[in-house]
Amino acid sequence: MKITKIGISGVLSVLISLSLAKAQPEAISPEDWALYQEGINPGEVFAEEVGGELFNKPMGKANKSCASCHNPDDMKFVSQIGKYPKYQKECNKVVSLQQRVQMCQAKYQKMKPFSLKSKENVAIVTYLKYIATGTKIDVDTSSNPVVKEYYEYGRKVFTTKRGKRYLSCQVCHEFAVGRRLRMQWLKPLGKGTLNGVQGTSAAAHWPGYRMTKSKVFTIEQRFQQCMKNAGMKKLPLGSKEMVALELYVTSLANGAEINAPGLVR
(Lines of atoms letter the chains of each structure in order from A and count residues from 1; the text may use other names and numbers.)
(Lines give C-alpha, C1' and ligand atoms only; values in the text may rest on other atoms or scores of the structure.)
(Ligands and ions follow the chains in the order given, each with its own letter.)
Protein backbone atom coordinates (compact mmCIF):
# COMPACT_ATOMS: atom_id res chain seq x y z
CA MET A 1 0.00 0.00 0.00
CA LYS A 2 1.57 3.29 -1.14
CA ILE A 3 0.81 5.75 1.63
CA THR A 4 3.13 8.74 1.52
CA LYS A 5 4.30 10.39 4.69
CA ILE A 6 3.71 14.12 4.94
CA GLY A 7 6.78 16.35 4.48
CA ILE A 8 7.72 19.47 6.47
CA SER A 9 5.17 21.66 4.72
CA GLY A 10 2.55 18.98 5.28
CA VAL A 11 3.42 18.79 8.97
CA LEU A 12 2.97 22.54 9.25
CA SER A 13 -0.38 22.26 7.50
CA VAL A 14 -1.42 19.53 9.90
CA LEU A 15 -0.37 21.59 12.92
CA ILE A 16 -2.38 24.51 11.61
CA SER A 17 -5.34 22.26 10.98
CA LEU A 18 -5.15 20.82 14.48
CA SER A 19 -5.20 24.27 16.03
CA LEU A 20 -8.20 25.11 13.88
CA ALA A 21 -9.84 21.85 14.85
CA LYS A 22 -9.66 22.79 18.54
CA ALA A 23 -11.94 25.69 17.70
CA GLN A 24 -14.12 23.53 15.44
CA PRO A 25 -13.83 19.94 16.74
CA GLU A 26 -16.87 18.84 14.76
CA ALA A 27 -14.96 19.46 11.50
CA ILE A 28 -12.36 16.75 12.19
CA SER A 29 -13.43 13.13 12.52
CA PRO A 30 -11.79 10.87 15.13
CA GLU A 31 -10.53 8.63 12.30
CA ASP A 32 -8.78 11.57 10.65
CA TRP A 33 -7.25 12.65 13.95
CA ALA A 34 -5.62 9.25 14.16
CA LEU A 35 -4.31 9.48 10.59
CA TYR A 36 -2.93 13.00 11.13
CA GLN A 37 -1.05 11.81 14.20
CA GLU A 38 0.57 9.10 12.09
CA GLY A 39 1.53 11.63 9.41
CA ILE A 40 -0.75 10.08 6.77
CA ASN A 41 -2.76 11.96 4.16
CA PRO A 42 -6.34 10.61 4.44
CA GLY A 43 -6.86 11.54 0.79
CA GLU A 44 -4.36 8.89 -0.25
CA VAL A 45 -6.23 6.30 1.77
CA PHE A 46 -9.41 7.34 -0.03
CA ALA A 47 -7.65 7.18 -3.40
CA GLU A 48 -6.33 3.68 -2.87
CA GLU A 49 -9.06 2.01 -0.87
CA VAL A 50 -12.11 3.55 -2.56
CA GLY A 51 -10.87 4.77 -5.94
CA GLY A 52 -8.53 1.86 -6.53
CA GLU A 53 -11.23 -0.66 -5.72
CA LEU A 54 -13.66 0.98 -8.15
CA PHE A 55 -10.96 1.16 -10.84
CA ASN A 56 -10.54 -2.59 -10.64
CA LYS A 57 -14.21 -3.51 -10.18
CA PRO A 58 -16.10 -4.95 -13.20
CA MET A 59 -19.28 -2.94 -13.70
CA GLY A 60 -22.14 -2.40 -16.13
CA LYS A 61 -23.68 -4.67 -18.73
CA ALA A 62 -20.25 -5.20 -20.28
CA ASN A 63 -18.91 -6.41 -16.92
CA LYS A 64 -15.69 -4.49 -17.50
CA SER A 65 -13.52 -2.48 -15.14
CA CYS A 66 -11.33 0.53 -15.88
CA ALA A 67 -8.41 -1.88 -15.47
CA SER A 68 -9.78 -4.00 -18.32
CA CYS A 69 -8.54 -1.29 -20.67
CA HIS A 70 -5.99 0.66 -18.64
CA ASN A 71 -2.94 -0.55 -16.75
CA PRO A 72 -1.98 1.83 -13.91
CA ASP A 73 1.66 0.75 -14.38
CA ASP A 74 1.64 1.80 -18.04
CA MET A 75 3.32 5.20 -18.18
CA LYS A 76 1.86 5.90 -21.62
CA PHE A 77 -1.59 5.76 -20.03
CA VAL A 78 -0.61 7.53 -16.82
CA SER A 79 1.07 10.41 -18.66
CA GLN A 80 -2.24 11.22 -20.38
CA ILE A 81 -3.93 12.04 -17.07
CA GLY A 82 -2.19 15.41 -16.81
CA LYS A 83 -3.56 16.43 -20.22
CA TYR A 84 -7.11 16.91 -18.91
CA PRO A 85 -9.29 18.90 -19.47
CA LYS A 86 -8.76 17.74 -23.04
CA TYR A 87 -10.43 18.04 -26.44
CA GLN A 88 -12.47 14.99 -27.43
CA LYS A 89 -13.10 14.63 -31.14
CA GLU A 90 -16.13 12.35 -30.70
CA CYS A 91 -18.13 15.09 -28.98
CA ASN A 92 -16.22 18.09 -30.39
CA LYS A 93 -15.67 19.71 -27.02
CA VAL A 94 -13.22 19.90 -24.17
CA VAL A 95 -14.02 17.55 -21.30
CA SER A 96 -12.68 17.17 -17.79
CA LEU A 97 -11.15 13.95 -16.49
CA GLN A 98 -14.36 13.38 -14.53
CA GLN A 99 -16.37 13.59 -17.73
CA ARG A 100 -13.94 11.29 -19.54
CA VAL A 101 -14.62 8.68 -16.86
CA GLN A 102 -18.34 9.10 -17.49
CA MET A 103 -17.84 8.70 -21.24
CA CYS A 104 -15.91 5.46 -20.74
CA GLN A 105 -18.55 4.12 -18.36
CA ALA A 106 -21.34 4.75 -20.88
CA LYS A 107 -19.46 3.60 -23.98
CA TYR A 108 -17.32 0.70 -22.78
CA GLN A 109 -18.80 -0.50 -19.50
CA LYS A 110 -22.39 -0.03 -20.73
CA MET A 111 -23.54 1.48 -17.47
CA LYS A 112 -25.20 4.61 -16.18
CA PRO A 113 -22.24 6.88 -15.37
CA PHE A 114 -21.63 8.02 -11.82
CA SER A 115 -22.67 11.65 -11.38
CA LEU A 116 -19.95 14.28 -11.17
CA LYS A 117 -20.77 14.99 -7.53
CA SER A 118 -20.88 11.34 -6.50
CA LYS A 119 -18.36 9.81 -4.14
CA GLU A 120 -17.65 7.14 -6.75
CA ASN A 121 -16.72 9.52 -9.56
CA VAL A 122 -14.59 11.62 -7.23
CA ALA A 123 -12.87 8.47 -5.95
CA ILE A 124 -11.95 7.19 -9.42
CA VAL A 125 -10.60 10.57 -10.51
CA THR A 126 -8.66 10.92 -7.25
CA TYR A 127 -7.12 7.50 -7.84
CA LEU A 128 -6.15 8.47 -11.39
CA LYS A 129 -4.46 11.66 -10.22
CA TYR A 130 -2.81 9.70 -7.42
CA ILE A 131 -1.19 7.18 -9.76
CA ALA A 132 -0.15 10.10 -11.99
CA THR A 133 1.80 11.75 -9.17
CA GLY A 134 5.22 12.77 -10.47
CA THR A 135 4.07 13.20 -14.07
CA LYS A 136 3.56 16.69 -15.47
CA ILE A 137 0.51 18.78 -16.23
CA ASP A 138 0.39 19.42 -19.95
CA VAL A 139 -3.00 20.76 -21.06
CA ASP A 140 -3.53 21.99 -24.60
CA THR A 141 -4.82 25.54 -25.00
CA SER A 142 -4.45 26.30 -28.71
CA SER A 143 -4.36 23.28 -31.05
CA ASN A 144 -7.80 23.89 -32.61
CA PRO A 145 -10.61 26.47 -32.54
CA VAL A 146 -12.64 24.58 -29.93
CA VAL A 147 -9.71 24.38 -27.50
CA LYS A 148 -8.92 28.07 -28.04
CA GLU A 149 -12.56 28.94 -27.39
CA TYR A 150 -12.63 27.00 -24.11
CA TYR A 151 -9.34 28.54 -22.98
CA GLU A 152 -10.47 32.10 -23.70
CA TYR A 153 -13.86 31.43 -22.13
CA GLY A 154 -12.13 30.04 -19.03
CA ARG A 155 -10.08 33.22 -18.76
CA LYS A 156 -13.32 35.22 -19.03
CA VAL A 157 -14.96 33.19 -16.24
CA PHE A 158 -11.81 33.69 -14.14
CA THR A 159 -11.81 37.48 -14.57
CA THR A 160 -15.52 38.31 -14.60
CA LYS A 161 -16.80 39.94 -11.41
CA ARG A 162 -20.22 38.79 -10.28
CA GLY A 163 -22.35 37.98 -7.26
CA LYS A 164 -23.40 40.12 -4.31
CA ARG A 165 -19.78 40.86 -3.39
CA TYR A 166 -18.83 41.64 -7.00
CA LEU A 167 -15.74 39.44 -6.92
CA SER A 168 -13.92 37.23 -9.40
CA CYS A 169 -11.26 34.55 -9.14
CA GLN A 170 -8.83 37.18 -10.43
CA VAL A 171 -9.53 39.58 -7.57
CA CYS A 172 -8.25 37.13 -4.96
CA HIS A 173 -5.62 35.25 -6.95
CA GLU A 174 -4.09 38.12 -8.93
CA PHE A 175 -5.06 41.57 -7.62
CA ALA A 176 -4.99 40.70 -3.90
CA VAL A 177 -2.01 38.31 -3.95
CA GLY A 178 0.06 38.78 -0.80
CA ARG A 179 -2.91 39.91 1.29
CA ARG A 180 -4.81 37.83 3.81
CA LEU A 181 -8.38 36.60 3.65
CA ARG A 182 -9.87 34.77 6.66
CA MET A 183 -6.38 34.17 8.08
CA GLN A 184 -5.13 32.69 4.80
CA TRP A 185 -2.50 34.29 2.58
CA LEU A 186 -3.81 34.80 -0.94
CA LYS A 187 -1.53 33.26 -3.55
CA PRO A 188 -1.49 32.98 -7.34
CA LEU A 189 -2.81 29.71 -8.76
CA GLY A 190 -0.07 29.33 -11.36
CA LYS A 191 3.49 28.08 -11.43
CA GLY A 192 5.40 31.35 -11.34
CA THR A 193 5.52 34.29 -8.99
CA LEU A 194 3.21 37.30 -8.81
CA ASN A 195 3.92 40.38 -6.69
CA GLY A 196 6.85 38.45 -5.23
CA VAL A 197 4.61 35.58 -4.09
CA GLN A 198 5.30 32.06 -5.34
CA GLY A 199 2.37 30.44 -7.08
CA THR A 200 0.78 27.25 -5.78
CA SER A 201 0.40 25.34 -9.09
CA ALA A 202 -3.03 24.68 -7.62
CA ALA A 203 -4.25 22.27 -10.29
CA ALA A 204 -1.34 19.95 -9.51
CA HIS A 205 -2.74 18.95 -6.10
CA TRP A 206 -6.45 18.62 -6.81
CA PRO A 207 -8.47 16.57 -6.04
CA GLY A 208 -7.52 17.54 -2.54
CA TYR A 209 -8.37 16.44 0.97
CA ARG A 210 -9.80 19.39 2.92
CA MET A 211 -8.87 18.90 6.54
CA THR A 212 -11.63 21.16 7.87
CA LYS A 213 -14.21 19.18 5.89
CA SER A 214 -12.73 15.67 6.36
CA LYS A 215 -13.39 14.92 2.71
CA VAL A 216 -11.81 14.84 -0.74
CA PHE A 217 -13.06 17.40 -3.26
CA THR A 218 -12.34 17.89 -6.95
CA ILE A 219 -11.06 21.19 -8.30
CA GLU A 220 -14.51 22.01 -9.71
CA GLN A 221 -16.09 21.38 -6.32
CA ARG A 222 -13.48 23.70 -4.81
CA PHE A 223 -14.45 26.34 -7.36
CA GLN A 224 -18.05 25.99 -6.22
CA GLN A 225 -17.03 26.44 -2.58
CA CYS A 226 -15.17 29.63 -3.46
CA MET A 227 -18.16 30.87 -5.45
CA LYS A 228 -20.45 30.26 -2.48
CA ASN A 229 -18.11 32.13 -0.13
CA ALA A 230 -17.90 35.00 -2.62
CA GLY A 231 -21.68 35.29 -2.79
CA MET A 232 -21.84 34.08 -6.38
CA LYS A 233 -24.32 31.72 -7.97
CA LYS A 234 -22.47 28.41 -8.24
CA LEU A 235 -21.70 27.21 -11.75
CA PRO A 236 -22.90 23.63 -12.33
CA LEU A 237 -20.30 20.87 -12.26
CA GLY A 238 -19.41 19.83 -15.80
CA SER A 239 -20.95 22.92 -17.40
CA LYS A 240 -19.08 24.57 -20.24
CA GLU A 241 -18.25 27.46 -17.93
CA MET A 242 -16.85 25.17 -15.25
CA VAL A 243 -14.81 23.00 -17.63
CA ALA A 244 -13.45 26.12 -19.32
CA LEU A 245 -12.46 27.55 -15.92
CA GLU A 246 -10.80 24.25 -15.01
CA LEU A 247 -8.89 24.29 -18.31
CA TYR A 248 -7.69 27.85 -17.76
CA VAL A 249 -6.62 27.31 -14.14
CA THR A 250 -4.94 24.01 -15.04
CA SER A 251 -3.03 25.71 -17.86
CA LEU A 252 -1.50 28.06 -15.29
CA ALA A 253 0.21 25.01 -13.79
CA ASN A 254 1.48 23.56 -17.07
CA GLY A 255 4.84 21.90 -16.48
CA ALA A 256 4.25 21.36 -12.77
CA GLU A 257 4.38 17.83 -11.39
CA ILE A 258 1.12 16.32 -10.20
CA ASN A 259 1.10 15.67 -6.46
CA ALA A 260 -2.39 14.50 -5.64
CA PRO A 261 -4.49 14.22 -3.66
CA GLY A 262 -3.35 17.38 -1.95
CA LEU A 263 -3.70 18.00 1.76
CA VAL A 264 -5.26 21.41 2.23
CA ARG A 265 -7.05 23.40 4.88
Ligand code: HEC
Given for the second form:
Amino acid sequence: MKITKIGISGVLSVLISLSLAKAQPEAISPEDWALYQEGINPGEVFAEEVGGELFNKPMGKANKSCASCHNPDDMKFVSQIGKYPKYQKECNKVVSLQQRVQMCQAKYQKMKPFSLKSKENVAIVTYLKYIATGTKIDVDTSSNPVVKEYYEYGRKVFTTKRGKRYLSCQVCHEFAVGRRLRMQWLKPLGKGTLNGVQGTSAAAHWPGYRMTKSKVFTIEQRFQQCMKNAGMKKLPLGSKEMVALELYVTSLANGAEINAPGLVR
Ligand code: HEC
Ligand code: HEC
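Switch from the form predicted alone, shown above, to the form predicted in complex with the named molecule and output its structure.
Everything in the complex follows now, all chains and molecules, and the chain you saw is the first one.
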Protein backbone atom coordinates (compact mmCIF):
# COMPACT_ATOMS: atom_id res chain seq x y z
CA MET A 1 0.00 0.00 0.00
CA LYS A 2 1.22 3.45 -0.76
CA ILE A 3 -1.09 5.39 1.50
CA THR A 4 0.75 8.62 2.10
CA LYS A 5 0.64 10.45 5.34
CA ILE A 6 -0.90 13.85 5.04
CA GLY A 7 1.23 16.60 6.45
CA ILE A 8 0.59 17.42 10.06
CA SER A 9 -0.10 21.02 9.10
CA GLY A 10 -2.85 19.80 6.77
CA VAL A 11 -4.45 17.79 9.55
CA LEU A 12 -4.10 20.63 12.00
CA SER A 13 -5.59 23.24 9.73
CA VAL A 14 -8.54 20.96 9.01
CA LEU A 15 -9.04 20.26 12.70
CA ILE A 16 -8.67 23.91 13.58
CA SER A 17 -11.16 24.97 10.94
CA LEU A 18 -13.50 22.25 12.18
CA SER A 19 -13.34 23.47 15.74
CA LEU A 20 -13.58 27.11 14.68
CA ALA A 21 -16.60 26.32 12.59
CA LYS A 22 -18.06 24.24 15.43
CA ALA A 23 -18.91 21.37 13.06
CA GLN A 24 -20.88 18.66 14.78
CA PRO A 25 -18.19 16.35 16.13
CA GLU A 26 -20.85 13.67 16.56
CA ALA A 27 -20.94 13.37 12.75
CA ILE A 28 -17.38 12.04 12.72
CA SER A 29 -16.99 8.38 13.47
CA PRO A 30 -14.51 7.31 16.18
CA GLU A 31 -12.67 5.14 13.62
CA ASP A 32 -12.09 8.18 11.44
CA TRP A 33 -10.86 10.27 14.35
CA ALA A 34 -8.37 7.50 15.03
CA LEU A 35 -7.18 7.64 11.41
CA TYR A 36 -6.80 11.45 11.45
CA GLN A 37 -4.79 11.20 14.62
CA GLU A 38 -2.38 8.93 12.78
CA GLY A 39 -2.30 11.43 9.92
CA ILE A 40 -4.17 9.15 7.52
CA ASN A 41 -6.80 10.37 5.07
CA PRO A 42 -9.61 7.77 5.07
CA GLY A 43 -10.39 8.82 1.48
CA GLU A 44 -7.03 7.46 0.37
CA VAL A 45 -7.75 4.16 2.08
CA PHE A 46 -11.05 4.04 0.15
CA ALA A 47 -9.27 4.89 -3.14
CA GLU A 48 -6.65 2.17 -2.71
CA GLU A 49 -8.62 -0.56 -1.05
CA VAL A 50 -12.00 -0.26 -2.75
CA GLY A 51 -11.14 1.56 -6.00
CA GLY A 52 -7.79 -0.12 -6.57
CA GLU A 53 -9.29 -3.54 -6.02
CA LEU A 54 -12.10 -2.93 -8.51
CA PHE A 55 -9.57 -1.61 -11.04
CA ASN A 56 -7.67 -4.89 -10.85
CA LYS A 57 -10.69 -7.21 -10.80
CA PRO A 58 -11.74 -9.01 -14.01
CA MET A 59 -15.42 -8.23 -14.63
CA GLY A 60 -18.26 -8.51 -17.10
CA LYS A 61 -18.86 -10.95 -19.95
CA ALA A 62 -15.39 -10.11 -21.26
CA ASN A 63 -13.95 -11.02 -17.85
CA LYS A 64 -11.37 -8.26 -18.19
CA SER A 65 -10.05 -5.87 -15.58
CA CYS A 66 -9.36 -2.19 -16.15
CA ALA A 67 -5.74 -3.03 -15.37
CA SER A 68 -5.59 -5.48 -18.28
CA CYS A 69 -5.84 -2.48 -20.63
CA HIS A 70 -4.60 0.45 -18.52
CA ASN A 71 -1.37 0.57 -16.56
CA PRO A 72 -1.66 2.89 -13.55
CA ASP A 73 2.09 3.63 -13.87
CA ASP A 74 1.77 4.71 -17.51
CA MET A 75 2.00 8.50 -17.44
CA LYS A 76 0.40 8.73 -20.86
CA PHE A 77 -2.77 7.24 -19.36
CA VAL A 78 -2.53 8.96 -15.97
CA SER A 79 -2.03 12.41 -17.49
CA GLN A 80 -5.43 12.10 -19.21
CA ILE A 81 -7.32 12.04 -15.90
CA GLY A 82 -7.03 15.79 -15.38
CA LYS A 83 -8.48 16.38 -18.87
CA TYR A 84 -11.96 15.23 -17.82
CA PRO A 85 -14.75 16.19 -18.49
CA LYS A 86 -13.48 15.61 -22.03
CA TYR A 87 -14.92 15.52 -25.53
CA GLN A 88 -15.45 12.02 -26.94
CA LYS A 89 -15.64 11.62 -30.67
CA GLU A 90 -17.64 8.41 -30.63
CA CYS A 91 -20.68 10.00 -28.98
CA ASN A 92 -19.94 13.63 -29.98
CA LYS A 93 -20.37 14.74 -26.36
CA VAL A 94 -18.34 15.93 -23.43
CA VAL A 95 -18.32 13.23 -20.76
CA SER A 96 -17.21 13.18 -17.14
CA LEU A 97 -14.57 10.77 -15.87
CA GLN A 98 -17.35 8.81 -14.16
CA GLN A 99 -19.09 8.43 -17.52
CA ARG A 100 -15.85 7.48 -19.29
CA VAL A 101 -15.50 4.63 -16.79
CA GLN A 102 -19.06 3.56 -17.61
CA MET A 103 -18.24 3.62 -21.34
CA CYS A 104 -15.30 1.26 -20.80
CA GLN A 105 -17.45 -1.04 -18.69
CA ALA A 106 -20.10 -1.31 -21.40
CA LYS A 107 -17.76 -1.37 -24.39
CA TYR A 108 -14.79 -3.36 -23.17
CA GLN A 109 -15.84 -5.29 -20.09
CA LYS A 110 -19.25 -6.02 -21.63
CA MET A 111 -21.17 -5.38 -18.45
CA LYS A 112 -23.94 -3.20 -17.12
CA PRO A 113 -21.99 -0.18 -15.85
CA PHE A 114 -22.09 0.76 -12.18
CA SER A 115 -24.40 3.73 -11.69
CA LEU A 116 -22.97 7.19 -11.15
CA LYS A 117 -24.00 7.21 -7.53
CA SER A 118 -22.84 3.67 -6.76
CA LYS A 119 -20.03 3.16 -4.30
CA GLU A 120 -18.20 1.22 -7.03
CA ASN A 121 -18.18 3.97 -9.66
CA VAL A 122 -17.21 6.55 -7.04
CA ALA A 123 -14.41 4.27 -5.80
CA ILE A 124 -12.94 3.70 -9.27
CA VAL A 125 -13.01 7.42 -10.08
CA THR A 126 -11.49 8.25 -6.70
CA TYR A 127 -8.73 5.75 -7.44
CA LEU A 128 -8.10 7.34 -10.86
CA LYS A 129 -7.86 10.84 -9.39
CA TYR A 130 -5.66 9.47 -6.61
CA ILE A 131 -3.14 7.91 -9.02
CA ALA A 132 -3.20 11.20 -10.97
CA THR A 133 -2.11 13.16 -7.89
CA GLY A 134 0.72 15.47 -8.91
CA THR A 135 -0.45 15.80 -12.53
CA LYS A 136 -2.43 18.83 -13.63
CA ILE A 137 -6.02 19.77 -14.26
CA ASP A 138 -6.10 20.62 -17.95
CA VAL A 139 -9.61 20.62 -19.45
CA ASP A 140 -10.28 21.78 -22.97
CA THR A 141 -12.95 24.46 -23.26
CA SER A 142 -12.62 25.68 -26.84
CA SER A 143 -11.10 23.29 -29.39
CA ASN A 144 -14.37 22.40 -31.12
CA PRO A 145 -17.96 23.69 -31.23
CA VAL A 146 -19.33 20.94 -28.98
CA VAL A 147 -16.76 21.64 -26.25
CA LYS A 148 -17.42 25.37 -26.53
CA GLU A 149 -21.14 24.82 -26.23
CA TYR A 150 -20.68 22.71 -23.07
CA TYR A 151 -18.38 25.28 -21.53
CA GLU A 152 -20.74 28.17 -22.21
CA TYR A 153 -23.70 26.15 -21.00
CA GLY A 154 -21.78 25.30 -17.83
CA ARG A 155 -21.11 28.98 -17.16
CA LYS A 156 -24.80 29.60 -17.72
CA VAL A 157 -25.82 26.92 -15.20
CA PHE A 158 -23.32 28.48 -12.76
CA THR A 159 -24.74 31.97 -13.12
CA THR A 160 -28.48 31.28 -13.45
CA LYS A 161 -30.45 32.15 -10.33
CA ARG A 162 -33.14 29.69 -9.38
CA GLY A 163 -34.92 27.96 -6.52
CA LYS A 164 -36.96 29.28 -3.65
CA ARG A 165 -34.18 31.59 -2.50
CA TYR A 166 -33.40 32.72 -6.05
CA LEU A 167 -29.69 31.97 -5.77
CA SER A 168 -26.99 30.90 -8.22
CA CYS A 169 -23.60 29.31 -7.68
CA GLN A 170 -22.17 32.65 -8.74
CA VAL A 171 -23.87 34.55 -5.93
CA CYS A 172 -21.99 32.61 -3.26
CA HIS A 173 -18.81 31.61 -5.12
CA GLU A 174 -18.15 34.93 -6.89
CA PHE A 175 -20.18 37.87 -5.61
CA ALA A 176 -20.16 37.00 -1.90
CA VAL A 177 -16.64 35.57 -1.57
CA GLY A 178 -14.94 36.63 1.60
CA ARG A 179 -18.27 36.75 3.46
CA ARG A 180 -19.36 34.13 5.93
CA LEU A 181 -22.39 31.92 5.74
CA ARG A 182 -23.38 29.70 8.69
CA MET A 183 -19.85 30.09 9.98
CA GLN A 184 -18.26 29.01 6.71
CA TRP A 185 -16.25 31.33 4.49
CA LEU A 186 -17.51 31.68 0.95
CA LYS A 187 -14.64 30.92 -1.38
CA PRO A 188 -14.03 31.09 -5.12
CA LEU A 189 -13.63 27.67 -6.73
CA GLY A 190 -10.79 28.45 -9.15
CA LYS A 191 -7.03 28.62 -9.05
CA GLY A 192 -6.69 32.37 -8.81
CA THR A 193 -7.90 34.95 -6.33
CA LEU A 194 -11.21 36.77 -6.49
CA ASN A 195 -11.87 39.92 -4.45
CA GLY A 196 -8.61 39.18 -2.69
CA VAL A 197 -9.72 35.71 -1.60
CA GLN A 198 -7.61 32.74 -2.68
CA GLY A 199 -9.56 30.17 -4.66
CA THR A 200 -9.61 26.53 -3.60
CA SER A 201 -8.98 24.92 -7.03
CA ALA A 202 -11.88 22.72 -6.00
CA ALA A 203 -11.72 20.32 -8.95
CA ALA A 204 -8.16 19.35 -8.00
CA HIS A 205 -9.21 17.80 -4.68
CA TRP A 206 -12.51 16.11 -5.56
CA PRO A 207 -13.63 13.36 -5.12
CA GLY A 208 -13.18 14.36 -1.51
CA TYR A 209 -13.59 12.72 1.85
CA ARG A 210 -16.14 14.80 3.78
CA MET A 211 -15.23 14.54 7.42
CA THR A 212 -18.63 15.75 8.54
CA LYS A 213 -20.21 12.82 6.66
CA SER A 214 -17.42 10.20 6.96
CA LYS A 215 -17.67 9.39 3.26
CA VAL A 216 -16.15 10.12 -0.15
CA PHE A 217 -18.30 12.22 -2.49
CA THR A 218 -17.75 13.19 -6.13
CA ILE A 219 -17.69 16.81 -7.22
CA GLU A 220 -21.14 16.42 -8.82
CA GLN A 221 -22.46 15.16 -5.49
CA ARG A 222 -20.86 18.20 -3.83
CA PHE A 223 -22.67 20.42 -6.33
CA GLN A 224 -25.92 18.68 -5.38
CA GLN A 225 -25.27 19.35 -1.69
CA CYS A 226 -24.84 23.06 -2.45
CA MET A 227 -28.01 23.01 -4.54
CA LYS A 228 -29.91 21.43 -1.67
CA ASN A 229 -28.52 23.88 0.90
CA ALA A 230 -29.35 26.79 -1.38
CA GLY A 231 -32.93 25.62 -1.95
CA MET A 232 -32.40 24.81 -5.64
CA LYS A 233 -33.83 21.70 -7.25
CA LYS A 234 -30.96 19.20 -7.57
CA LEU A 235 -29.75 18.59 -11.10
CA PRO A 236 -29.39 14.87 -11.88
CA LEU A 237 -25.90 13.35 -11.81
CA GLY A 238 -24.52 12.93 -15.32
CA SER A 239 -27.14 15.18 -16.95
CA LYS A 240 -25.94 17.54 -19.65
CA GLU A 241 -26.40 20.45 -17.20
CA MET A 242 -24.33 18.71 -14.55
CA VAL A 243 -21.49 17.67 -16.89
CA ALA A 244 -21.40 21.18 -18.37
CA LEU A 245 -21.25 22.64 -14.84
CA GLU A 246 -18.48 20.19 -13.96
CA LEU A 247 -16.56 21.22 -17.08
CA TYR A 248 -16.94 24.89 -16.21
CA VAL A 249 -15.94 24.52 -12.54
CA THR A 250 -13.03 22.23 -13.50
CA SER A 251 -11.79 24.76 -16.05
CA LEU A 252 -11.48 27.32 -13.24
CA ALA A 253 -8.83 25.05 -11.72
CA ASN A 254 -6.87 24.54 -14.97
CA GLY A 255 -3.17 24.33 -14.17
CA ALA A 256 -3.70 23.26 -10.56
CA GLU A 257 -2.05 20.08 -9.35
CA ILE A 258 -4.39 17.22 -8.59
CA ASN A 259 -4.34 16.25 -4.93
CA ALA A 260 -7.17 13.80 -4.48
CA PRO A 261 -9.09 12.60 -2.65
CA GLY A 262 -9.16 15.80 -0.63
CA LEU A 263 -9.90 15.90 3.07
CA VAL A 264 -12.76 18.36 3.34
CA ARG A 265 -15.32 19.50 5.85
C1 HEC B 1 -10.33 -4.17 -23.22
C2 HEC B 1 -9.59 -2.97 -22.89
C3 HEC B 1 -10.21 -1.99 -21.90
C4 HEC B 1 -10.77 -2.23 -20.68
C5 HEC B 1 -11.07 -3.57 -20.01
C6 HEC B 1 -11.02 -0.93 -20.10
N7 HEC B 1 -10.65 0.05 -20.97
FE8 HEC B 1 -10.59 2.03 -20.56
N9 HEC B 1 -10.08 2.42 -22.50
C10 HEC B 1 -9.76 1.47 -23.42
C11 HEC B 1 -9.48 2.12 -24.71
C12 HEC B 1 -9.09 1.45 -26.02
C13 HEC B 1 -9.64 3.52 -24.47
C14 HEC B 1 -9.46 4.64 -25.49
C15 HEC B 1 -10.77 5.22 -25.89
C16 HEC B 1 -11.56 4.31 -26.80
O17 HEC B 1 -11.09 4.03 -27.91
O18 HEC B 1 -12.66 3.88 -26.40
C19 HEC B 1 -9.99 3.65 -23.07
C20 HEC B 1 -10.16 4.86 -22.43
C21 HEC B 1 -10.21 5.01 -21.05
C22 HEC B 1 -10.09 6.26 -20.35
C23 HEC B 1 -9.89 7.62 -20.99
C24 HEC B 1 -8.47 7.82 -21.40
C25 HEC B 1 -8.30 9.02 -22.32
O26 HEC B 1 -7.29 9.04 -23.05
O27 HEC B 1 -9.16 9.94 -22.34
C28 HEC B 1 -10.19 5.99 -19.03
C29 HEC B 1 -10.11 6.99 -17.88
C30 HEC B 1 -10.41 4.57 -18.90
N31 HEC B 1 -10.41 4.01 -20.14
C32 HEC B 1 -10.61 3.89 -17.71
C33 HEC B 1 -10.99 2.57 -17.62
C34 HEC B 1 -11.44 1.92 -16.41
C35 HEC B 1 -11.52 2.59 -15.05
C36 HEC B 1 -11.74 0.63 -16.72
C37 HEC B 1 -12.33 -0.43 -15.83
C38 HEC B 1 -13.62 -0.10 -15.20
C39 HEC B 1 -11.44 0.46 -18.14
N40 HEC B 1 -11.02 1.65 -18.65
C41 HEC B 1 -11.55 -0.72 -18.84
C42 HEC B 1 -9.70 0.11 -23.21
C43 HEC B 1 -10.15 -0.54 -22.08
C1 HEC C 1 -25.75 29.90 -0.40
C2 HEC C 1 -24.40 29.92 -0.83
C3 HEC C 1 -23.93 28.85 -1.79
C4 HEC C 1 -24.46 28.56 -3.04
C5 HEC C 1 -25.66 29.18 -3.71
C6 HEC C 1 -23.60 27.55 -3.60
N7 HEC C 1 -22.61 27.21 -2.73
FE8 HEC C 1 -21.09 25.93 -3.05
N9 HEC C 1 -20.43 26.19 -1.17
C10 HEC C 1 -20.96 27.05 -0.24
C11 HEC C 1 -20.28 26.88 1.04
C12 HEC C 1 -20.57 27.62 2.31
C13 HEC C 1 -19.29 25.88 0.82
C14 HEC C 1 -18.33 25.32 1.85
C15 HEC C 1 -17.04 26.03 1.86
C16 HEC C 1 -16.04 25.26 2.68
O17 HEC C 1 -16.03 24.04 2.59
O18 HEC C 1 -15.26 25.89 3.37
C19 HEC C 1 -19.42 25.48 -0.57
C20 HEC C 1 -18.60 24.55 -1.17
C21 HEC C 1 -18.62 24.23 -2.52
C22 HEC C 1 -17.67 23.37 -3.18
C23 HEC C 1 -16.48 22.71 -2.53
C24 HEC C 1 -15.30 23.66 -2.53
C25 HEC C 1 -13.98 23.02 -2.27
O26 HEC C 1 -12.95 23.68 -2.48
O27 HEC C 1 -13.93 21.86 -1.86
C28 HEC C 1 -18.01 23.32 -4.49
C29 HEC C 1 -17.31 22.54 -5.58
C30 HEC C 1 -19.19 24.13 -4.66
N31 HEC C 1 -19.53 24.68 -3.43
C32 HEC C 1 -19.86 24.34 -5.85
C33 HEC C 1 -21.07 25.01 -5.95
C34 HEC C 1 -21.87 25.04 -7.17
C35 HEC C 1 -21.49 24.40 -8.49
C36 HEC C 1 -22.99 25.76 -6.88
C37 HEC C 1 -24.19 26.04 -7.77
C38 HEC C 1 -24.97 24.88 -8.10
C39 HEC C 1 -22.87 26.19 -5.50
N40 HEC C 1 -21.72 25.71 -4.97
C41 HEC C 1 -23.80 26.99 -4.85
C42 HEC C 1 -21.99 27.94 -0.47
C43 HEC C 1 -22.77 27.99 -1.61
